[in-house]
Structure formats: C-alpha cells, structure tokens
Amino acid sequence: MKILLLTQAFNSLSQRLYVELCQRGHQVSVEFDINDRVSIEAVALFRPDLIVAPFLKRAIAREIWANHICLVVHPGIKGDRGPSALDWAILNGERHWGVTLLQANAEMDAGDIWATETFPMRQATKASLYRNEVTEAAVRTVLTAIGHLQQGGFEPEPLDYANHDVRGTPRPLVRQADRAIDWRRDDSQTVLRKIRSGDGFPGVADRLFGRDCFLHDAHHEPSLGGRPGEVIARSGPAICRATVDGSIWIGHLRDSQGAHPFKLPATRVLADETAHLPEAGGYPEISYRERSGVGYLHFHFYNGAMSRHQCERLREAFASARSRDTRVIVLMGGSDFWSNGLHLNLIEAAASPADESWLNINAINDLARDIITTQSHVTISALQGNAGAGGVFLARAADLVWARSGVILNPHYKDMGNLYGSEYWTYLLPKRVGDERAVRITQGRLPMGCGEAFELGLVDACFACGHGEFVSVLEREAELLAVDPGWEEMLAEKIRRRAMDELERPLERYREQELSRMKRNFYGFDPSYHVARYNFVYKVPKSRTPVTIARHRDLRRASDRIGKKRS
C-alpha cells in the first residue's frame, strides 16, 4: 500500500511507524502538517491509499479527510477526547490506559474507531509512556487497521458513549493551574505525578529562589527531608526539594525568562543559589551493579544527551567496572535512550558553543577509546531505548551490541548541520559492516529499526521482546556468556584483532582524521552546524519536510527534470 504519514514532526512514534510499515513492504512517505495548502499538495502528489496521522496538533483539512481514509492515532482509551490525553491519565492516577485509532471527520477525536489497544500504566513521565507503551500500542492498532483494509468489508465502530466499554470522556487542554504544586499540602507522589504529566513538555510552572521556572525530570528521594518546598541538597545535575512527607529530585529546569530559555540541568540554572548545598547521591544518573560475573553499568542521561562532564564521570565509572573481578561488562544506557551523543542544550548555553562542542566530542571519544581498548572483559552495549547520532557509534565501540526489537536508531549526523561525526566511527563501522554498508548507514539520514540494523551488522542481536522483558532476557544471556567455556578464547581473539588493527593503522589516526573534519564544523566558515543546533534547541518549527522522508517531493523533482529534458 501507499501510506502517507501526516504528522506535526518526525517524532519517535512517527519514526517507529515509518520503520514498521517500510519493513512490511509498504511504500511510505511523510509530510509535515505545516498548513492545509502544503498537506493538500502532498496528498495530491503522493496519491496515497491510506493516510495515517500519528502526531497532530490541529484538525486535518476537510478536503483531505472527505476524500481519503485518514486514521488518527489518539493516545487515549475509547471515548477519550482532547489534546491532553496522557496528561490527564497521569494526573488522575489511571491504572490502565490505551491508544485508539480514529477515522478523521468534522469533529476532533470523534470519528469511527478502527482499532484500540490498552496497557497498564507505569509510574513514569508522559514522554516515557509515549515512547514506549503508547508507541507499541499505536503500531499494533495501525497494523490491525491495515489488515482490515486489505481484507475488505470492515466497518469501523461509531463512537457511542452509551456502550459500556466506552470509558473515556471529552477533556480540555491541561492548564498550568491543573498541574500547580502546593508544596504545603501535596505529598511526594502527588508532586511526582504533576511533574511527570508535563514532562517533557510543557513542564510544571513553579518558583525557585524567586525565579519563575518550569520543572522537569523528577524522581523520588527515599531518605532526605526538610521544610516543604525548601531546596535541601544537590546531586550531579539535580536539586532535592522537600515535600510534606519526604523529598524529590528535580533534574532539569526551564527558565523561560532567562538568558537560555530551554531545558538545562537544574544545578546549571541555579548555579549561584545552590552552590552551598550539600552533595547527596540520590539522583539516578550513573549506577553500577553486579551479578554472576557480569557488571551492569547504567547511565540514565536525560533525553540521551551526554555532556563532557557526564562523559568524564561515566568514563570513571567504566574504569571502576573494569577493575572488578567480572568477565562481562554491560553498558545499559537508560530505559528510554541509550545515548544521543552531544549535549546540544549545554553547548548552546556555553560562552563559546564551538569550544564546548570541541570539549564534548573529545570527552565522548575518550570514553569510546576506553571501551574499544578494553582487554579484561567482553563488553556489551545493551540498547533498551533509542539511540541517535554519536550515541549509535559509541554503542558500537563495545564488542557486542544487543538491542530490543522496538528500538529505533538514527545512525547519522548530517541532519545536524552536516556534521561529520567522530566516536571512531570511521574505524568501527567499515571493520564491522564493510565500506558499502558503512556508506548506506551513515548517509541515509533515515531511522533504522533493529531488524535492518541486524541485517547490516550494526547490531549483533535483536531480542523480540517488550520493553519490560528486555532486561531479564539480557541478564540471562549476558550471564550465560560469562560462564561460556569459549569466553577466554573470545577475549584472546579480541586482543589479537585489536593488535592487528593497531599495526595496520593506529586508532588515534582515525580520531585525528575525524576531528579535523569536526573542527571545520565547529570553527569553519560554514555556520550550518550552529544554525541547526540553534533550531533544534529552540524548537524552531520546520518550514518544509526533508526530501529524504517526503518521497512524493522527490517524485515531483524527478518529473520536473524529465520534463525539462524532453523540452
């Protein structure tokens, strides 16, 4: 089928649907819903059999839905309507929630139902639920609907609030007043629920040290306490704030009136106000555990961004893990992201973004080098969540890359102002997959599913299991590897191969060549990287859909060229 994804942005759900539908042989194109004229033009150019809207902020134009089947992914149960479905579900403490696939009509979220899926609610942020449970359910509903279309004769279910299984109701947009925290009355769970309902956007409006801020990235603190509302400690990027029955960590803030009105580590935003606070270790950023000869190194970096200081701390933690009497080290990343490379927000906020970019890439490279040259352990990168840009190649620095089947990879840098990239990718990738596939991986500018990554050799194993099952499956396999009789031979072969590679071309030569190109990106006459980074950090809306995903735009250009040749 020809399927058009009409979406506000190419977000995690849109990318996952793109990958899943392409894998199943459908011809898929994407159009950003910039305005009615652009969307109508896209439909006319592509002539789709089906339009799927995975992420929209406004109604589809009548001219489109009246003439085509348009299925809208709504992150709510049957009968739920409105723009804040997940927000309300978290605020209200729903134990189960769902996704409903609706046919667009004249009334928002009131169309006939093509498919619906439900799932148990985790205690997690809106963004995490969206990337995981909502995305998995959305994929299943879309595939179900496509099956109905291909078989024919299916009649969607009209929305009828008289039906006993329609539990949802129309709800308005969540306002800041609905999330407002009363520090004198709200317990820790209530505060967490309110912040999680607005994370990652728009956050919860509050005041800290007389400054208006938006709160993000909240976690429970089990032991500290103080006067409700008081900031009592710091840990890495986070501040600890007391509640009526304990305290919570707040990892990130957005000071919309400040010099840098985007999300930054809380201790960066409130550097002067929190410098005197005692350090505690409660914010869950880097942690380590051992079991059955395997060391598990977790690094839960917010949105997968890795600053130079985070890379330095992770490098120290990795060195400590290598000193342990274990056989396997598993680099776990975080539950939502393994890594997305450079910390673009902190770079944008630096006095010299070019200098901070340089320091950041070198810190990531130092970590990658330590992983590549490890001779004491077999190393595994375990991708629970998505990875992008330099994060993909940092993962490839390990001996093995194991990934969950629903993970999406974006193994390219070029969309960030044509960055060349580093992390020793010019060594790691051709050695692993060959030159031709290395070009395909890095130049494609397209999201990649776990299946394709496995076929290309970018990952070594793809586990077909859900988000919640992956860790237990991974632990079983890693611990079997630690007791495998062939472990010593595997380690010896790794050491031999690394020595041969070093004789052929020293590892640092690859780094020098990559960084010479990166230096031009950071300090050269072409400002593309700095412009792209600014647009990303400030969330500047796209003015057009990239031709890499808008295939119908490519078709038009091709026909124009053919017409010119004929004339």
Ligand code: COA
Contents of the next structure:
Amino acid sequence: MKILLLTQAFNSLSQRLYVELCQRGHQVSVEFDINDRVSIEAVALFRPDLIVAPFLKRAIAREIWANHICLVVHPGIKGDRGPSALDWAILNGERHWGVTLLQANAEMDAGDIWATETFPMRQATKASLYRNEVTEAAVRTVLTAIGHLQQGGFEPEPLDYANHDVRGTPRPLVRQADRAIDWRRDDSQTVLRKIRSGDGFPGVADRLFGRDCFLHDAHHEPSLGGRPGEVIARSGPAICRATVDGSIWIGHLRDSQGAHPFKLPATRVLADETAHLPEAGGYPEISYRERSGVGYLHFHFYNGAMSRHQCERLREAFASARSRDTRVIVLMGGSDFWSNGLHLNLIEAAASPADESWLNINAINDLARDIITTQSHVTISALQGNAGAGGVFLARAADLVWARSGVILNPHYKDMGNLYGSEYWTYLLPKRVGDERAVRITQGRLPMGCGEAFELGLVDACFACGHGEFVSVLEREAELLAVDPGWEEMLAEKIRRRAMDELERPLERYREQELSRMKRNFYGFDPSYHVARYNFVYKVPKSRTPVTIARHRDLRRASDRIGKKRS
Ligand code: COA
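Would you generate the structure of this protein in the form predicted in complex with ligand COA, following the form predicted alone above?
Below: every chain and molecule of the assembly, starting with the one above.
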C-alpha cells in the first residue's frame, strides 16, 4: 500500500511506524504537518491509499479526511479525547492505559474506532511510556487496521459513550496549575507523579532559589529527608529536594528566563546556589553489577546524551570493569536510550560550543578506543532502547551488539548540519557492512529497524521481546557466553583480528582523519553544524520535510518516474 505518515515530527513513534511499514513492503512517505496547504499538496503528490497520523497537534484539513482514510494514533483508551492523554493518565494514577486508532473527521479525537489496545501503566515518565508502551501498541493498532483495509468490508466502530467498554472521557489540556507541586502537602509519590506527567515536555513550573524553573527527570530517594521543599543535597547532575515524607532527586531543569532556556543538568543550572550542599550517593547515572562471570555496566544518561564528563566517568567505570575477574562485559546503556552521542545541550550552553564539541567528541572517542582494544573480555552492547548518531557507532565498538527488536537506530550524523562524525565509524562501519552499504547508510539518513540492522551486520542479535523481558533474556545469553567453551577462542580470534587491522591501518589514523573533518565542522567557515545544533536544542520547528523521507517530494525520483513513462 502507499501510506503517507502525516506527522508533527519524525519522532520515535513515527520512525518506528516508518520502519515497520517499509519492512512489510509498503511504500511509505512522510510529510510534516506544517500547514494545511503543505499537507494537501503532499497528499496530491503522493496519492496515498492510506494516511496515518502518528503524532499531530492540529486537526487534519477537511479536504484531506473527506477524500482519504486518515487514521489518527491517539495515546489514550477508547473514549479518551484531548491533547494531554498521557499526562492525565499519569496524574490520575491510571493502572491501565491504551492507544486508540481513530478515523479523522470534523471533530478532534471523536472519529470511528479502527483498533484499540491497552497496556498496564509503568511508573515512568510520559516520554518513556510514549517511547515504549504507546509505541508498541500504536504499531499493533496500525497493523491491525491495515489488515482490515486489505481484507475489505471492515466497519469501524462509532464512538458511543453508552457502550460499556468506553471508559475514557474528553479532557482538557493539562495546565501548569494541574501539576503544580505543593511542597508542604504533596508526598514523594505525588511529586514524582506530577513531574513524570510533564517529562519530557513541558516540565513542572516551580521556583528554586528565587528562580522560575521547569522540573524534569525526577527519581525516588530512599533515605534522605529535610524541611519540605528545601534542597538538601547534590549528586552528579541532580539536586535532592525534601518532601513531606522523604525526598526526591531532580536531574534536569529548564530555566526559561535564563541565558540557556533549555534542559540542563540541575547542578549546572544551580551551580552557585548548590555549591555548598553535601554530595550524597543519589541516584547513580553509572552503575556496575556482576553475576556469573559477567559485568553489567549501566549508564542512565538523560535522553542518551553523553557529555565530556559523563564519557570520562564511564571510561573510568569501564576500566574498572575490565580489571575484574569476569569474562564478559555488557554495556547496558539506559533503559530508554543506549546513547545519542554528543551532549548537544551542554555544548550549546558552553562558553565556546566549538571547543566543547571538540572535547566531547574526543572523550567519546577515548571511550570507544578503550572498548575496541579490550583484550581481556568479550564486550557486548545491549540496546534496551534507541541509539542515534555517534551512539550507534559507540555501541558498535563492542565485539557484539545485541538489541531488543523494537529498537530504532539512526546510524548517521549528517542531519546535524552535515556533521562528519567520529567514534571510529570509518573503521567500524565498513568492516561490518562493506564500503558501499556504509555510504548508503550514512548518506541515506534513514532510521533503521533491528531486523535491517541485523541483516546488514550492524547488529549481531535481535531479541523479539518486550522492554521488560529483554534484560533477563540478554543476561541469560551473556552468562551462557561467559561459560562457553569457545570463549577463549573467541577472545584469541578478536585479538588476532585487531592486530591485523592495526597493521593494515592503525586505529589512530582513522581517528585523525575523522577528527580533521570534525574540526572543519566545529571551527570551519561553514556554520551548518552550529545552526543545526541550535535549531535542535531550541526545538525550532522544521519548515519543510527532508526529501530523504518525503519521497513524494524527491524530484529525482519524480523525474525518473516521468522518464520511465515516456520511454
Ligand atoms: N544531546 C542532547 N539532547 C538530545 C540528544 C543529544 N545528542 N539526542 C536527543 N536529545 C534529546 C532531545 O532534545 C529530546 O529532548 P526532550 O526530552 O526535551 O524532548 C529527547 O532527547 C528525545 O529526543 P527526540 O529527538 O525527541 O527522540 P527521537 O527518538 O524522536 O529521535 C534521534 C532520536 C536520535 C533521531 C534524535 O534525538 C537526534 O537526532 N538526536 C541528535 C543526535 C546527534 O546528532 N548527536 C550528535 C552527534 S554524535
């Protein structure tokens, strides 16, 4: 089928749908819903059999829905309506929530129902629920609806609040007043729920040391306490704030009135105000555990962004993992993202973004080199969540890459203002996929599903299981590898291969060549990288859809088609 994804952004959900639909042989094109004229034009150019709207903030133009089947992914149960579906579900402490696929009509979220799915709610941020449970359910509902369309004769169910299974109701936009924290009354669970309901966006508006800040990235603290509302400790990026029955950690803040009005580590935003506070154990961004000959290194970096200092700390933790008497090291990343490469927000906030970019890429490279040259252990990158740009190649630095099947990879840098990229990708990628495919992947700038990554050799194993199950499955496999009689041979073979590669071309040459190109990105005349980073960090809306995904706007393809017709 020809399927047009009409979406506000090519976000995790729309990327996953894109990958799943392409994989099933559908012809998929994407248009950003910038305004009615652009969307109508896209429909006219592509002439889709079906329009799917995975993530929309406005109603679809009548001209489109009146003439085409448009299915809208609503992150709510049957009957739920409104722009803050997940926010309310978290705030109201719903035990189960869902996704409903509605046919667009004149009334927002009130169209006929094509499919619906429910899932148990997890104690997690809105963004995490969206990237995991909502995305999985959305994919299933869209595939179900496509099945109905292909079979024909399906009648979608009109929304009728009299039906006993319609539990949802229309709800307004969540306002800051709805999630405002009353530090004198709210217990830790309530505070966590309020912050999670607005995380990633918009955060909870609050005041800290006389400054208006939005709170993000909240975590439970098991033992500390103090006067409710008071900031009592710091740890890594986070500050600890007392509640009526304990305290919570706040990892990130957005000071909308400040010089850098985007999300930054809390201890960076409040550096002066919190300098005197005691350092506590906090919630560790990096943690290590060991079992049955396997060391597991977790790095829960918010949004998968890895700053210079985070890379340095991770490198130390990796060195210490290597010194242990184990056989396998699993690089676990975080539960939502494995890594998204350079910490673009901290770079944007630096006195010299070019210098900070340089220091950051060198710190990632140092870590990548240590992983590549590890001779004592078999290393595995275990992708519980997505990885993008340098994060993908950092994962590939390990001997093996194992991924959960729903994971999406973006193994390319060019979208960030033609960034050349480093992390030894010029060594790692062609070696795995060959030169020709390496060019296609890095130039194509498309998201890649686990299945395709596996076929290309970018991923070594793909586990078809849910988010929760993945960790236990991979632990079992890693622990089997640690006792595998072939382990020594595997290690010997990798040492031999590395030595041969080094003879052919030293690792340092790859790094030098990549960094010479990166230097131009950071310090050269062309400001594209700095502009793209600014737009990314400040979330400047896109003014057009890239032709890499808006296939109906790809003039080259269009002229090919015309050429074929003529010949
Ligand atoms: N630095 C800082 N923040 C980052 C980041 C990075 N490298 N990568 C992602 N984020 C943040 C986003 O700003 C967003 O923030 P929010 O919580 O305020 O919404 C959040 O992580 C989720 O990212 P989003 O883009 O919404 O996720 P996605 O799953 O839709 O898209 C990517 C994933 C990887 C395609 C996209 O985030 C991306 O292009 N990141 C930049 C990668 C990059 O160029 N890194 C530098 C070169 S190594």
